[in-house]
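The form predicted on its own is given below as one chain in structure tokens.
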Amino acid sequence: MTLDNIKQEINKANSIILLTHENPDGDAIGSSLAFHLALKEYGKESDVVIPDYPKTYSFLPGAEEIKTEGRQETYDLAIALDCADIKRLNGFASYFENAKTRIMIDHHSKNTMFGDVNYVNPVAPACSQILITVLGYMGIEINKEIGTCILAGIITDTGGFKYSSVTAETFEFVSELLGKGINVSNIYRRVLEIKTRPNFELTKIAMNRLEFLENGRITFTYITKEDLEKVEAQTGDYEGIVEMGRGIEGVEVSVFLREEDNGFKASLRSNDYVNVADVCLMFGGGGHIKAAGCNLQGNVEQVKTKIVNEIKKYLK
């Protein structure tokens, strides 16, 4: 049983390595952290390396023990979270693939099985939600810290609940934190809705390039590096942004494009029946049903070009 192999491992490895996905969001984040937390509270050490993450969530109980980088080259036990390929760790793929034991914990659709041991349940909302099952298999009690970490990650990847992933296990969660002393509305604020000012500046300059495609069923718009300096952006100062072209009447598809070094990220979010994450897989990326992202060459016009041409394909 994969639970059982994931114990196991644990309770051999005397130094252990927590690692998530490049541009790390909230669940990415809160993952890592309650797993972290988790393992202190059943005896373990853990190094949570993460290089670089949105301010955002430095509130987040043990933020303050992320580290950039490893301790040592190799580990006993190397555990990736919310991570559906080895190519994403974060540049790190290097601590995994030299650790004597290998875990991998997701929820994506798409993941790879990359690990010795894998756990993934495309079905869950967030990849912290996977963790209430894989902590109660280990007899670890979730107190108020790990909670706060775990709702975080569920918080971010449900859209704060609305999306259709959603499921009966998680409001029960959320039911328990509450009467566990968890203030659900403000971690519910401070992940969602609290906006720096450099995001709100880049969100203004993304609406006003805003285009509507395909009788209105694509939303695209782009942000760039110029844009990016102009504000003084800090890392996931643009998270959010393609959130903003699938709340509008007839959309189906939202594209943001954020320019990088060696060409654009872009993000892709749908409605109702288009899988960005098989959209995003033609150009060596992927995600979820609903939410995915990739990375192309090229300027803005030719990225457009390509991404446009391959949505409509699935466009009725």
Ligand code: 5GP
Given for the second form:
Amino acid sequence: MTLDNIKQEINKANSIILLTHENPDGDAIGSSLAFHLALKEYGKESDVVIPDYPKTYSFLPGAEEIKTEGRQETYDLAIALDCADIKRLNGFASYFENAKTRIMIDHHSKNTMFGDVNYVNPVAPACSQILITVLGYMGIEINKEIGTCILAGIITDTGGFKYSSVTAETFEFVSELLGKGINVSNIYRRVLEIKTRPNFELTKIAMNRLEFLENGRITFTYITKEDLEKVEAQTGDYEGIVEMGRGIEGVEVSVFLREEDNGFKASLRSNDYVNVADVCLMFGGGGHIKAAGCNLQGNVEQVKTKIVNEIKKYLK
Ligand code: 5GP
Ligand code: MN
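Now show me the form predicted together with ligand 5GP, since the one above was the form predicted on its own.
Time for the whole complex; same chain goes first.
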């Protein structure tokens, strides 16, 4: 049984590295830190390696222990969290490949099953929520610190408990955390509500550029490298901008492009029936049914045409 394999491999390992996806969000970071703290409780040291992450999450317990690279080339055990594809391992696929044993824990439906032991629950709203089961199986108690990291992941990936992916277990867990005296409202505010100034400035720019396409069923907007420089954006200051379009009446898909050195990173969100993971898969990306992403080459107009033409195939 997979959970038992995970436990046995952890028991055997003397060196463990925890890895997550590039452009790490609250679930990537929350899952990594929750597992790191839990392993410590279990009597195992681990290295959490995340090269760069939004400073919004630096308040999370254990964040000061995040490393920008591994301490050794080869670990006994590598654990990938919240990552659907080995190509997205933060540029650290080699640590995963070089490890003697590889475990992958994730909640993306389009997962490529790239570990030796794969534990994927596509119904879980966040990878961090899966860890409740994993830690429970290992007999590790979820203390305040671990609970805070798990909660940060859930809040991020459910948009603050509002996506359809939320399950009964989500609220049971939050109820337990409240019972343990964890300040859920404060974590919610820090993860989701407080915006950095550059994020606010970028949101204004994106809002002004937002267009309605296909009879108002698609919204499209973008930010350029120049915008990012102008507002002195840091990693993650563009998070959440894609949500703006999805909240407008009649909109099915929201598209947000962010210019990178080599083309654009696209973020897609849908409301009801368009599977944006399928749309993104067409361009080598992926994600979830209602939240997905991919990378595209070309100028804004070319990229817009490519994505919109693909989405149109799914519109009712
Ligand atoms: P976001 O739009 O917030 O960057 O990403 C939304 C979801 O899609 C996340 O679950 C993220 O992991 C996934 N995603 C974003 N970009 C890519 C990509 O290029 N490839 C894959 N496989 N998934 C992606
Ligand atoms: Mn996630």
